[in-house]
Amino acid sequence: MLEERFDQAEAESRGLAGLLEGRGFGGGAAVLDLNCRIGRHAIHLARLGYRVVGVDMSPRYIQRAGQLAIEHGVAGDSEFLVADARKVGEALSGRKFDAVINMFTSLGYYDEETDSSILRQCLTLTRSRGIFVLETGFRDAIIRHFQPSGVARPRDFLLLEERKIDLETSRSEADWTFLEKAGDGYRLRAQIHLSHRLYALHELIALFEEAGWRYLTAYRDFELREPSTDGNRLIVVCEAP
């Protein structure tokens, strides 16, 4: 699935670089990949001239990402690392980065109090009037346009998605059921839960203006334009002191 996106996170990577550059963080900069998966925005980035490191919890993707700086040349550009995000500032103590990176709803999937000392320990590892880009999903907008199922696709198999909100806790719970294709049918190959915490805007505020950074704007995508409820994502820009 991650692979399948990999194109799609070219333009979400220039973006990302505009919006760098407005804050005065252009090619040469070294930027941190929180929870980068397989490197999608990492590389991309790599390629527009940025110095990145990044970390997942997952060896596979770690392996995978290293792969794919090979292939696209920017190997020496780029460094990945096994990490767990809620210790990445042991992981990575005495490093300075001038931004850090959050992509496609990576934070949430612990407790609040987790959350907060991730971004905590993100601000130890980020020099001063560096800036913080959380990309993420948005509660208000998931909620307006919420569907309690979904299919998608993902090469040879069919994924079978069963959602439902928890409005008491604003945690999104879902079940995922992957279905491998085998001959004419498919074959049952994994299911796997999800609980994630949906946040509405004001409350990505709070939580980072609590772990001490300071708020600056917010987007509904790369393209900078203002927060709506007419779609799903949120982009949160926030600034060390």
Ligand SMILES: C[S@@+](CC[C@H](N)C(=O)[O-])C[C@H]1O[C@@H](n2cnc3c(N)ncnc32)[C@H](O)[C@@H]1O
Second form
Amino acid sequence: MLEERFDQAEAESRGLAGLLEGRGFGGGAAVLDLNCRIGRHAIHLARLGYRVVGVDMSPRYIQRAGQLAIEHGVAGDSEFLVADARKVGEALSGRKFDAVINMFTSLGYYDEETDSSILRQCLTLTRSRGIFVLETGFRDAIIRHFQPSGVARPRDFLLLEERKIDLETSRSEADWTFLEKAGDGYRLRAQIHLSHRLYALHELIALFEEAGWRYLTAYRDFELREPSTDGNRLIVVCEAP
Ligand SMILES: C[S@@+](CC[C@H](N)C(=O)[O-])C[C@H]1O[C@@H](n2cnc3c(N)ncnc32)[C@H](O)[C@@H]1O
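Form predicted in complex with this ligand, following the form predicted alone:
The complete assembly is shown below, putting the previous chain first.
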């Protein structure tokens, strides 16, 4: 599933580069991809000339990101490290970036205090006037278009998703069941529970500002259209004072 999404990230990364350039950060700028998974945005940004550092807590994803960087000829412009976002300030202590990106709903797995701490630590790693680009699911739109279940068919699997939104906590609680093809049928391969905080735009602005960032603007997508509940993604851009 992740490998399939690697190519999709190319267009998003071009959009990201446009957004960064618009803020004065062209090729050569230093970018931190926080919770980078297999490095799909980091690698495409490195191909566009950015110097990138990707961090993720999963050693397996980081190892794959390193392989993909070699395959795409950007091993010299990219670095991938295993680190916990909750301790990213310590893990990258002394380093400074022009921009931090956090893509594909990678904030909200913990409580708000922890999210705020992650944003505060990122600020210590960002140069003055540097920016944070957060791309995430947009609570208002997700609620508007809510689907309690879904089915996907990655390769030889059936993925069944059952979703709930806890309105008291504004958390999405989802159960994912992976069934793997076996003969004429399927066998149960894995079940996971995913819980994350869904944020509205005003809540994200408050979260960033409380952590010391200055809110600049928000978009619906990398074509830089204004936020709307028609699509269920949200991009928030903040600046380091
Ligand atoms: C929804 S994925 C998004 C990944 C990537 N940005 C992308 O667009 O493909 C969330 C990622 O956050 C990572 N993650 C979750 N908690 C983390 C933490 N505390 N520290 C570092 N990475 C974490 C997961 O391993 C996963 O790769």
